[in-house]
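In structure tokens, the next block holds one chain alone, the form predicted on its own.
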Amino acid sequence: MSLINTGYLEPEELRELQKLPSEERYQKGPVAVIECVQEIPCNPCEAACRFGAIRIGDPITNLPQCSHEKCTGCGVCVSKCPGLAIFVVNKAYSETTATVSFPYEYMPVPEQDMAVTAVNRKGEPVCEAKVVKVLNPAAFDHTPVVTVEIPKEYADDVRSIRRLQEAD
């Protein structure tokens, strides 16, 4: 498994370990994409989902599974995952663009309308992006959720942005 050796998942490995949304589901709007592959005792995502879309069950070390048809794409689970392993992808955002929402635990936090560089699971640049939303309510426990607009063809690859530099 690449995760053990490199610290990130290859897309093929992710597909083997997690049930990902179908292209038909993606066309209905935002949906959670769970990239958790650690079989550890953890269930904040299940507890956070008021729609019952995320299930871990018994034992608590099961990998979380998302019922994509129940998922509304609200994103509450994104900030609750201590492993930073949940994203919300909206491939129906526009004809040519998609959005990806992800946890962002760096300073400074990007601001709406900011131009940024989107990166993949390895931290490699993928494309230019525009920040369309930043949520950071107290309930998120200091884990802002950033949403970026990107060209639709990169929606399965973009998982964060290049860290911003502190102003001098």
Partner chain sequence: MLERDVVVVGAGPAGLAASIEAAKAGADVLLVDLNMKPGGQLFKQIHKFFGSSAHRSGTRGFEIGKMLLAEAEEAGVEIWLQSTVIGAFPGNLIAIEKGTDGGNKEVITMRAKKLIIATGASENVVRFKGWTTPGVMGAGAAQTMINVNHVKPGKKIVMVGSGNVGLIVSYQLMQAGCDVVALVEAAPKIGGYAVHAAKIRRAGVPIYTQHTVVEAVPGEDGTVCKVVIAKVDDHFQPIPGTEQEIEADTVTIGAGLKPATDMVKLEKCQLTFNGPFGGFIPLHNDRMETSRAGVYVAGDATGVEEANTALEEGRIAGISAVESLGLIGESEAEKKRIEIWGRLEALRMGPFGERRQIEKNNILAEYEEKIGTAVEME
Given for the second form:
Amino acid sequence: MSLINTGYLEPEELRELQKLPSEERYQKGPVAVIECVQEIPCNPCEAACRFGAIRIGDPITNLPQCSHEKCTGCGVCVSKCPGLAIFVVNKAYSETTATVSFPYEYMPVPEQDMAVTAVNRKGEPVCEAKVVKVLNPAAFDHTPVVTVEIPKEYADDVRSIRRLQEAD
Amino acid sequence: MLERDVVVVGAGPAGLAASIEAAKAGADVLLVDLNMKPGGQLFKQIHKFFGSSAHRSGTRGFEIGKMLLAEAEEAGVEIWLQSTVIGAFPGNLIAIEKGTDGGNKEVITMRAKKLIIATGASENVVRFKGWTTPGVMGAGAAQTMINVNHVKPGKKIVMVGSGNVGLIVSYQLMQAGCDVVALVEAAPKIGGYAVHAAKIRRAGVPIYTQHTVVEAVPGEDGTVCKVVIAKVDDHFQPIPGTEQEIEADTVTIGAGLKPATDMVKLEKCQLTFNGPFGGFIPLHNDRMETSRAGVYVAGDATGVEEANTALEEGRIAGISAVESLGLIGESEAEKKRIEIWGRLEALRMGPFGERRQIEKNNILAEYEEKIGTAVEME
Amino acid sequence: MGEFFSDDMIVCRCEEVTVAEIKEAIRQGARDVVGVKRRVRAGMGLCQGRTCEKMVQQILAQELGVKPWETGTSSARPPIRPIAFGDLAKGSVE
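Moving on from the form predicted on its own, please list the structure of the form predicted together with the partner chain.
So here's everything in the complex, that chain up top.
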């Protein structure tokens, strides 16, 4: 697995290791993409999902399994995953654009409508992006979930944004 | 002479959990810690913890620390801060250098009917040219600076080590506003959880596996201004000609931890060497009792693991101590211990945990073979 | 390898003991951590070997061709942490 050598997953590996949403499901709207591929003792995502879409069971080292049919793409699990390994991808956002929602625990937190640089799993810039939503309620416990709009073809690659610099 | 049913040394997760269990059973518990605040490393942990819902997973470490402190207070645990156990003598006597509100210290010798040692671990260093240059520090020290004292150790950081400490502290250094310009790891693989590595990769941190720091170069002011890294061969030796220079003002070393054994040595507890657990550790049984009757251990001092396992071991130590004081019955204590060992087993599963489970079993077996029954100190 | 690890490198920073001094202690017959400590004071300072013990073990293991655990660990006797003489003298048994 390239992840343990390099720190990032190649999309093909991800598809092998985790059951990713089908293209058909992606076309129906937002859906959770769980990039958790190591059997570590952890299960808050299971309790986080109100729709019972995420299952870990016993033992807690099981990998989470997501029922993409039950998943509504609400994004609550994104803020609850201690590994920051859950994303919500919406490939049906518009004719030409998709959105990717990801946890973002750096200061300053981006604001809606801000122009940002979207990056891939290696931190490389992929494309320009627009922040369309920032959710940061108390229940998320200081893990804001940021949603950016990007050209559709980058929806499987974009997983964060370049860190914003603190104003001096 | 001052006397307590149970004295617990170290107020981290293991010591707090042990104190809570013992106090809830009705014991007079004194918890001693050399720091200004209790909580051990918990108050440095600003990230959400892994684990099961039974371990309050998804809660940030310092919040877990707050809950434990409230529980300890409610259970009536007496806490002496800025206080250090400096000696132990036959007859269950210990000498404590007690801190006072005025900052003065006084040495008190007292009797502890039962002693629980939860002294944690200290950071390993690695040796390279210039490792004593100002700007080179332990990753844990850097974490204390940013998360407890709110001071940045530097602007551009080179992190050494890709275990969970190296990965998590790299992330937190960036959260504090520093740049992590490189993470170097001598092994061919990343040591810690992949999700932690993925987090810092997304933030643009280059991870150099099979590399090591060979020199921290001081600038005109005597502090680090440049770091030289090089590739290593299969024996982890740097390969000449592969050096590259990185502009950085800080080197943080996350090269693992070593159980703090001064207290168990003082109590003449029998030690064993265990590589995966970080070095010499006290032999103990499934009640967390050492080779010395009435002396218990818990947490990283028994082998470096993590906060959840420390908590659970602390509970076992606390329960066993009050059982031997006769405050709870044997069947109740055994029932609780079985439950906790079950939870510990769940924590020691998977690619990161199973080795620790095997080693733990080896330690328990070695205890049975070499010690069997704990004896009083001579 | 020599170009990366010179013998004038400090190992015990509390007592400022170098690699060369530890190697000399081993030549004089030190076979474990305690032997090195008695001869050149590595691990006898403020931190009581918390920082350097592992490095001393590594040097011993390398020089003697043994495993790190065969080089032992230092003993502990009271007071295990630095304490002012005044405080110690004032101490009481209550």
